[in-house]
Amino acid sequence: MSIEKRLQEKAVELLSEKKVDVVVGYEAGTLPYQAAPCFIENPDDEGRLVLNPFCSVNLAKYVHDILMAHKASQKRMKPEQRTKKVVGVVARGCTTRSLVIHLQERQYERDQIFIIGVPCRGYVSKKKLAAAAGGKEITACAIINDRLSFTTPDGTKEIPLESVLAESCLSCRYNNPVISDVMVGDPAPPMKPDSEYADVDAFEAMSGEERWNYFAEEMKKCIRCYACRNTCPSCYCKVCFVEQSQPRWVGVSVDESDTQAFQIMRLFHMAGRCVDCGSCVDVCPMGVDLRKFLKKLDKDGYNLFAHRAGEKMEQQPPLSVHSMDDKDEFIYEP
């Protein structure tokens, strides 16, 4: 039985037995190379669920939004009338890490989610696939074993699947769930985690001026559409700092310094919280190299505090705890 069929059967079971109120998963999108988030509430709709390398979105974002919306709807109700909503979610490795962060930050309780763990062998980068197609419209797309076949007006072409996988997937060390209530499918083979910080190492080898110039040039691409913020499962402030007026942190302008301030503040907001799911890079319409800066923070978090975001429930984020074993003795100086 295919993993997709087993996933559909599990969804039917959970919904029929009222163990969950909704299953958040993926369904076929309107484009042949893209899957879309779906929300299954009726067991008869289980056939909509798919699982393939076109499933790119980190679904933890939707779990959080559903539970927060339900919590808000309960505020004006009498305590005895309030209900608990349970969300089932199809979760690969990076999704489960985001869920761990939500739980650590007390966004909801563990019994409010049912985690259907699935193995992941990487998802297709739309930007890489577009480049492979020479910018031509892709009218059909299929995956056969380790090959990807796509059709454009120029004809059909077949390429290695690995050549179009997202960069975050190629060096992923968590392509299997770190936490789950049930596991569907056999564990995925390891990727190439030894190359996880290759880009960061090259970036660190630059001088301070070169690093700043690289950052400044990348930020010139940013149009502040906030797609990176809107898709990030760790961005859930009720009012984002960019929309605050008292005080106003960032101006509403096209000034380069405002764009830089937005990105710097958001990047540092992700310190100890970014799971390298690649969602922000995937949705950026301008191709800003956000991952390099996020991975730099991730590397520092590991080297300084032996911490990897969302790896373990019992391991708290580095900026929320204090340890006498932390590196850099200057911390204790007057």
The other form holds:
Amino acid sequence: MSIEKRLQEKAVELLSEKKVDVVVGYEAGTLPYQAAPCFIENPDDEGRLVLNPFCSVNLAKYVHDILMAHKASQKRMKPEQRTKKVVGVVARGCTTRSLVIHLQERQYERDQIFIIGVPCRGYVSKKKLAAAAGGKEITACAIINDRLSFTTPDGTKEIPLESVLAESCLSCRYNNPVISDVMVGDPAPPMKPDSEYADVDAFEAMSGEERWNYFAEEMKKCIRCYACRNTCPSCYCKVCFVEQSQPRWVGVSVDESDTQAFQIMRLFHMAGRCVDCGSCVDVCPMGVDLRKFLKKLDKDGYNLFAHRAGEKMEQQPPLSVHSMDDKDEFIYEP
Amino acid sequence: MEKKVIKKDALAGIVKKLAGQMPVYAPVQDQDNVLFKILEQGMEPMLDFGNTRNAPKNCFFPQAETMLKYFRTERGRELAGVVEGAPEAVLFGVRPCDARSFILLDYVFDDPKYKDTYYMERRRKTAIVTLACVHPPSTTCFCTSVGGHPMSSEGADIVLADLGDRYLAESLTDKGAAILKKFGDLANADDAALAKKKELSEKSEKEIKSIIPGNDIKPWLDANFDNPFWDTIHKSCLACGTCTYLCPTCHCFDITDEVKRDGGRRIRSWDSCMSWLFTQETSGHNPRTSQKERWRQRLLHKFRYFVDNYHAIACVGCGRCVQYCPVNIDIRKIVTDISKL
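Moving on from the form predicted alone, please list the structure of the form predicted in complex with its partner chain.
What follows is the entire complex, opening with the chain shown before.
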């Protein structure tokens, strides 16, 4: 039985047995290379669920949104009228790590989520796919085993699927769920995590000026639509500092320094909290390379604190805890 | 007006030469994206592209602009306006859908009652050169469903059509005729060129396969403000501004004062109905409490309120929001779904 079919059966089972109120998953999109997040509340709708390499966005963001909205709706109710909401979520490795971060940060209780773990062999980067098609429109797209074929007005072409997988996926260390309530499908073979910091190493080798110039150039592309922030499961501040007006931290105009300030602040807020799901890169309409900077923070988190975000429930994020054996040389030797 | 033909390989040179005389906005390749930018030395205008990532509205209605400045002085408060005379400019390589967006934006910014001096100054001084779509650039194009046409000259001062071996250039306004003169000595168009354009125009229209019932949903929208349908479209929305910022017709703006010590400036910047700050009142109250209401606003503004106010749909069918929505919320599907209710 295909993994998709098993996933659909699991959704029916969970919804019919009232174990969950909603299953957050993916459905087929309206474009040949897209899958869209979907929310199944009725067991009869289970047929909409798909699972393929076009499923890109990290669904943990929606789990948080749904549970927060529910919490807010319960506020003015009498205690006896309050209900519990359980969200089922189709989760691959990175999604489960984001859920772990939510749990560690006490956003909701473990029994409010039901994790339907799925193996992952990487998702297709829309940007890489567009580049492979030479910027021409893709009118059809199909994946057969490890090959991807796409059709443009110039004809049909077949390429290795790996050549268009997102950078985050190629060097992913956790492509199988780190926690789950039920696992659908067999674990996926490992990706190539040993190369995960190759990009960062090259970036670190550059001079400070070169690094700043690279950052400044990338930020010039940003149109401040905040898609990166909004898709990020770790970006859940009720009011983001960029939107605060008393005081106003960041100007509303398109001044370069304002855009840089927003991105720098967001990046630093991700220290020890970024699972490298690649969603922010995937959703950016302008193709800003955010990953390099996030990965640098991730590398520092590992080197300084032996911490990988969302890896284990027991391991708290480094900036949330203090331990007597924390490295502290940097305080004296900047 | 004038009808001329331009040799295929001469056009890029003409545009670059023009850019030496006045600001010329043209589509240029900027890393992965094709963007409208002011053509500078060494930049190559693109002639063969689908459509630009960003809409050209930025040229007249920038994402942020200073409206006025103020200072606290010993004499009291002083104001300084910043309406500067815009230079004569050319906006080159606009697709017909985007050119049409300016007609819609004019309804708002050049209203008989309210004239937006900031927008109008730039709009009046800029000639728009449309590059007609002899083939629809994308399967997500649906201009014909919302009152447009792939070879339309609406909103253009000059319209260029690629006839295969040469371009047909037609000026439609005095502003266009003046710019066409600057293109240099060009041969007059013959009947064959005009016939070819007509043929291409009919062919291109047929090639648009994405058809939506854009004109049919108004009565439903008028009557169904509280319909449960509105609970179904927003759930996956990230509430980012991609759709509204890339949209050629979205024109909501916000006005903010930025104060530093003894002075400040008043800035107008794009607003987005997708943002939770949209219509947020000073008290903290927002009549649109969730993404559901914001999505309803987006749909109703485009397909109901704008039609009531200006007798046109505030959508030109460029398909940018369809292509670039990170979570694939497809306005074509929404409109089609509504038409079936």
